[in-house]
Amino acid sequence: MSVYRWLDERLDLDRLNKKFMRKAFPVHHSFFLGEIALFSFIVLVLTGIFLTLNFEPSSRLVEYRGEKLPAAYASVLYIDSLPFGKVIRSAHHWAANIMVASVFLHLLRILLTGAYKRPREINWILGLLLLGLTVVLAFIGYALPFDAYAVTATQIGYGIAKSIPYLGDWLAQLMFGGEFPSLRSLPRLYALHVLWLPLLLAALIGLHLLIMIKQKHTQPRYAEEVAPGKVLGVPMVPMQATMMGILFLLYLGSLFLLAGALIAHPVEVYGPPGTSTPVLKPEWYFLWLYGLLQMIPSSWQIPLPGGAAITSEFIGGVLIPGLLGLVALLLPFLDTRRTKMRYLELPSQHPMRTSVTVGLLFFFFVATFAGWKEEFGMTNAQLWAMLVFIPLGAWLATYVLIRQIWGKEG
């Protein structure tokens, strides 16, 4: 009796093969964005295992090479001294950046092609949660090296969490273990970063994939002409698996080339936490929030009952992102136009949706630019004018252009 037959009798492998391994995957380059996000998560887990084996999540002072340093900071110096340790830590950093970018671009494709509509509302919401959770995990990773940069950047996040009226103190206690930095801060953030939030992220990824398999992929537009009414694609095994394997090897090669050429976050440049505050800019995916905080005067405060208040930190760091997230969550329930959900919509078919999306992208670009206002000598008045008129101009120009060229309204 062959091994396959023995396993088939117990696990019904033939049924598994027919149901999952022969699933048709559309052949389109944009569909690989989800795979790249999955590859990034796998690399983050594998490189994270190496880092956790050599890291002490503590701010207690230890002696390292004749100096008294925080244990977490000394751990990173030790990791960098190991063979390929600095490259692996750098790969972990860049994989996080790639995962944020690929999840965002994946959601952008879903938005522009209308693939968030019924019956795919649940997966759209799961995608938004995956993006939010990925960004939170990346932020927590900021704090762990416990150098001057990490402490300063994390204190900004701590201030934003604490600014939430009525709930801020509780959220700060839950996430940061009280005031940051304290003896409880790093163990709390470390547990969230390496255990609880990755488990939640893995569960959401698994659920996202199960729903996708159940509902089947949406089809590229060419499929409607080539094979109308049919699912067009290549089987999971062997063709899709082969393409994914090649893409994964290309991803690994590119990632480690980037990690070796551009070593991420050299902690010795910033040094351990001290009395001085280093000049820093957050990662690109936080820079737009940083820009909003730069633009909003600290004098903007609205008193609330019970001694609470709506502050500039809350407006820029919580209220504006929260409103954008709420609109995104509600989008499938607000956009109820009927469509052929088997096929992706072309952006030109829906000029209003496409132009609003372009306007929002320009909003993020201008807010990101505001993060460099001191370097460019910009005033808040100039930045606010740009933040209002550039996205509006981009929305109007895109809408008119699409209507003039394609003359359709979705």
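Note that the structure is a prediction, hence the values are computed from the model and not measured. Positions refer to the first chain, counted from 1. Here, rigid core means the biggest group of C-alpha atoms that superpose within 1.5 Å across both forms. Compared with the form predicted together with its partner chain:
- Superposition on the rigid core between the two forms places the CA atom of Leu13 2 Å or more away from its counterpart.
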Given for the second form:
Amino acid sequence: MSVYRWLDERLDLDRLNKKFMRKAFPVHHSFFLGEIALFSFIVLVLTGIFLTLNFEPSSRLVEYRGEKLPAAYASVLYIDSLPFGKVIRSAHHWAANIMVASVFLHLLRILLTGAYKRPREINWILGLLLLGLTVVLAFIGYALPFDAYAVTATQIGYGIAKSIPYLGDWLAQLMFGGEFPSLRSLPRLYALHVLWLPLLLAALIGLHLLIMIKQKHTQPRYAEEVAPGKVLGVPMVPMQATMMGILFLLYLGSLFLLAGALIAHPVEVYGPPGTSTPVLKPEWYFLWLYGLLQMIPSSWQIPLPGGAAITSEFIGGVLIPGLLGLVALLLPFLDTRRTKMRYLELPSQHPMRTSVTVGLLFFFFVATFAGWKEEFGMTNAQLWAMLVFIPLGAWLATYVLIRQIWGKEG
Amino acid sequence: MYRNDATGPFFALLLAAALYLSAYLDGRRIAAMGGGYEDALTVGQIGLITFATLFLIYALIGFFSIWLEGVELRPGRRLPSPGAAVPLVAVLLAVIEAALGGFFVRLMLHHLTVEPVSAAAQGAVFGAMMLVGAVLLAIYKKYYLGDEVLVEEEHSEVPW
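Can you swap the form predicted on its own for the form predicted together with its partner chain?
Below is the whole assembly, all chains and molecules, this chain first.
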């Protein structure tokens, strides 16, 4: 206590506490999704620091335990041999997956409760950028172990980047250091993965939180009766901070139990890159894009001036997700209401928004399913019919059900 | 509406169980379970397990939140009131935490000097340490920290 008093006399900690640490946090379990995403990022940074100390981002051949192997691959085998090394590497993989999933569900929660509306448009856009950046960061990390799987999976992304008319070569140069795989690929991807993109992500997360603190959370509706026009919640310190501590420990406990029991990417199973290309699919969060690529015939080509072309890779891998992203970015500006959004909206009172969201989710499910086109022996015509009619049917059924059960638009 | 009740966490728990089961029934062995045999998980399994784990964490923190923060907030303060049995439980958990910590260090040393220890065992001991720590912190919040609910002006000077 005397240490606190000593610091307080010099730094006026009491004032800091009164001004900044008393922010009211509304209580609802769905608010923890954003915190799970934040803790995933923190775990990724912490486990990433350990990995960087032992990883060599190079594809040059080195001798490791009597075998000639790429240095990056050999250094991953070395990490796996260290005490707790394999678990930390596996936790890094799982945390990346959980971060993508939690950012997605967090955005879904914001969408379904209308929390993207005025005045929170900027934070909605930042959230979308964070999702995109998280996916790109996870994708780049996939290449680093430089095993047969990683190299082949990254080549799919390299092909998509290259397919962008006029910009493709420049983008491939920026992200992959030229052709992939080449000697310059890993150092470039490594620098992006451990430095530039995490710095950008950290800056965006900081801005996202700062704006959230300024604009306050949306609140449960009952708060309107308890404290009309005000924010009802628990103070950040010590109440919310303690809950965050509990969540962080629960997160670490669940993550490390999982990471030890199930190794997410056992490099020794895939082996170093060889002459044969392994049969594989990209990570689950890219499967819907992969599915779209499977459905679009490679004959779909529109020539452009200057020798460029709109290819099937561009349509499936860039154009369709780009259009979906653009609609999502514009969403808050389509709502023309002028009043401030204070309270969480019930999805049942907004049947159109809710049903369109459900339809969109079914679009992702069907596109993901298309990733198994060959295994299920489906034709393109069947998959296209499913991609059009199942989301439409889900949208219509959800809309009718909500209107029948809960009545008109709220 | 949007009361902090058990419906969400309950369904999250149910969903987590269903997704874990779906991943298990994928038709391939789940890697490294029981015996150190390793095979690669499919991307489908990784996706299912990712969401299952996320829903599990959501359910756990949801139930903790209901227990520690209640269903609805009402402004005011509540002083802590630890019962007689609480310190006993806390001490017992602290002892378990210390034992797990010691065991974890011994596992690391064994891995370094004698023979490799399976990743499952390393992860399990470390994970258990974190989960016991979470319960200890929850007990501290419930019985020693008290409660405070604020009403804050919508337009404040924070952060500017």
